[in-house]
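Shown next as structure tokens: one chain only, the form predicted in complex with its partner chain.
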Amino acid sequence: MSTQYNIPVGAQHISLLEPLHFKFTTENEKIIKTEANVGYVHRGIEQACCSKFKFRQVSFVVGRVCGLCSISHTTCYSQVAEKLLKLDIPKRAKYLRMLVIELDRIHSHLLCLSHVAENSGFEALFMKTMRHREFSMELLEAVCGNRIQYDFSIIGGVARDLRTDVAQSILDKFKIFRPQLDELVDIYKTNWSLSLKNKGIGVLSKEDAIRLNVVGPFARASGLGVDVRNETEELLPWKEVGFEIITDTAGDVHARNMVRLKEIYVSMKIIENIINGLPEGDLISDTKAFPEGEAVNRIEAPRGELFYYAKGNKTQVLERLKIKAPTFSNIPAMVETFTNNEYASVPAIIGSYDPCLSCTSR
């Protein structure tokens, strides 16, 4: 009697936003093996960035690697390009970059949380989280001029200034949002049925997190405190604006939710600090040089460590650009973490990974 069944999830599946294919081998509904196919979104951006686009255009192209963390991509690329150009950027630009990165993190984390809620079968919480999330989209729209593709960081600085009325509206909206967030935390933390679905589900132990080199909230929920903001200070002064690291120990879906929710508080604090202490100065510093040599750069995207490697050869076109997205590091762990869970929890687990396949396969 064959007791093992294959259940496919994806490429098109309602619980997935992106084309991504999992093949679960299950016993009844218990998963014993997972196979993943993550190469659906491979578009060839790396090659195009090294051949078709000039290095200044690349900053807009890498933004389209991922719509959720486009600001991280553009900032990371801008920084690596600045390293190649040996360019220093104004402090105001740095602060504005951090501001948008953190705003983006808020919207991305809220999206992820709502996705977890939806995939746990809690439609009302999805609606609630999405309702509360709208403010971050409006703020981003006001700051950058678009709801998702910000194109805010460009080589040498940022593209737009932060208007004072917008800065004020950010602070105002945060005042409204904070109690809403408290309420959300309360629901995610204590709702009984949600805890049935989330607690002890999809557990990644700290040992596994270290062994599999996991990054981002995924790792932090397992107790592995890996956060680029905590590790570098050279390009963006995170500590200065009040960054603190959030970790949890359980490593399950619930812990990931909690880490994300707490990080939203940290992001809000950072944003408030930035707005209150925004230095005056230029937005952009320019140079006519061409990229030369090789450089690497890391930045903390909402999903974890984003890594760029670039090599220039004194022409308009880069010789090599390597993008390592956070989800790319997490996929080996994701595939292992499904094992021994019910198929019923799969959507929630996928949601809690917050995968970004368009980053992964580019």
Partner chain sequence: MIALIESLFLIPIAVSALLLLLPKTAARFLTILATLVLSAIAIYLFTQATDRPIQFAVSPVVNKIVMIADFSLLLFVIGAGLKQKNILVWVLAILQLLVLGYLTTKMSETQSTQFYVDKLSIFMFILVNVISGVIAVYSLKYIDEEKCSWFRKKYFISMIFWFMAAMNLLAAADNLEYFYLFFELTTLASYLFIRFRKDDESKKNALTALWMNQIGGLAILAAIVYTVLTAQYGNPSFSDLIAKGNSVAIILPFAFLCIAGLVKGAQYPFNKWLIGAMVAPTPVSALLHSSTMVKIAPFIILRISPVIKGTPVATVMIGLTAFVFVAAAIGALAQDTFKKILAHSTIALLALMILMAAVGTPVAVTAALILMLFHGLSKCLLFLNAGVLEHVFHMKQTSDMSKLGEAGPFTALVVAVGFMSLLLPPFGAFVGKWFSIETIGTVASGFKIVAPLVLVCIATGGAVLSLLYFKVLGAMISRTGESDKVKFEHIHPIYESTLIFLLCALLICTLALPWLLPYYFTQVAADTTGLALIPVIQQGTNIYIGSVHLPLIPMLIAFILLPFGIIAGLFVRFKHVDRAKEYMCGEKVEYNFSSFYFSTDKATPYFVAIGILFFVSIVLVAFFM
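Taking the form predicted in complex with its partner chain as the starting point, write out the structure of the form predicted on its own.
One chain, no partners, no other molecules: that is all that follows.
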């Protein structure tokens, strides 16, 4: 005879990376129902951007939405503001934006992978992955000037150029990191304590991914080939620098690990192509216009589609700004992936989902 238990997890818990609250209903050890609450943080950032700051300052404000996704927020806002201003940016600035976006994707994916390892009980692999991630943080600081809040993309282009010595440093460090990444792939693929144990855990089918409008690596691990980089060539020439979509079909924790690992290889290839083919030109296009009308913009952040809506009224202050983060889009699917799994698998599933509540609850 089975017995039902209601188990609360969060908003503060050793396996939670962010302030989430789950209520799991279990029959013995199996989860039969999940409720989630993500509304624990609200900082009023959207309202502040429409009342306290001029529109050119907003790119620096939204960069503080999240430390991990800072470059995605600043770039996405800069692009939506440029649409309101009807402003085209130099090609060199576009290439440099893509470079830092992909460097940011590398460090974010490695952080997610390390947390999956930690939540699976593989502490040594957590430390190893975090150690390898450090090189990407050093490169981001060398390119942008800051280690966390990058303030790199601004309205009209970028704030800093890529120095020759920094470009060469990126290529040199990639040569060192590539065999380290090969080793990580082998461990994540074959070690029983991690991926083999997590095969078949937290499965999301392709049909459910479509039904629930899942985005990012969460969707691509279920065989759904959605990636904003494949749809916004008019803003940033991704295909020109070697972008390709990585997908899997299993839709489980193991598949999400492998999609992120393979995407790191793609990011490295994109960055190498950008450095070897970086066009000459200006870093910024200037204008004295004020934002007018409405515009939307999307960018592929490390966790998936980041969406910005902005409305201007020909003044220094925006009339409206709205942000929809990828974590918000993935919450319904995350809740479903727990069903019919053992309660002991919850930490690994949460880690593979890679939630970012800083982006979601502003």
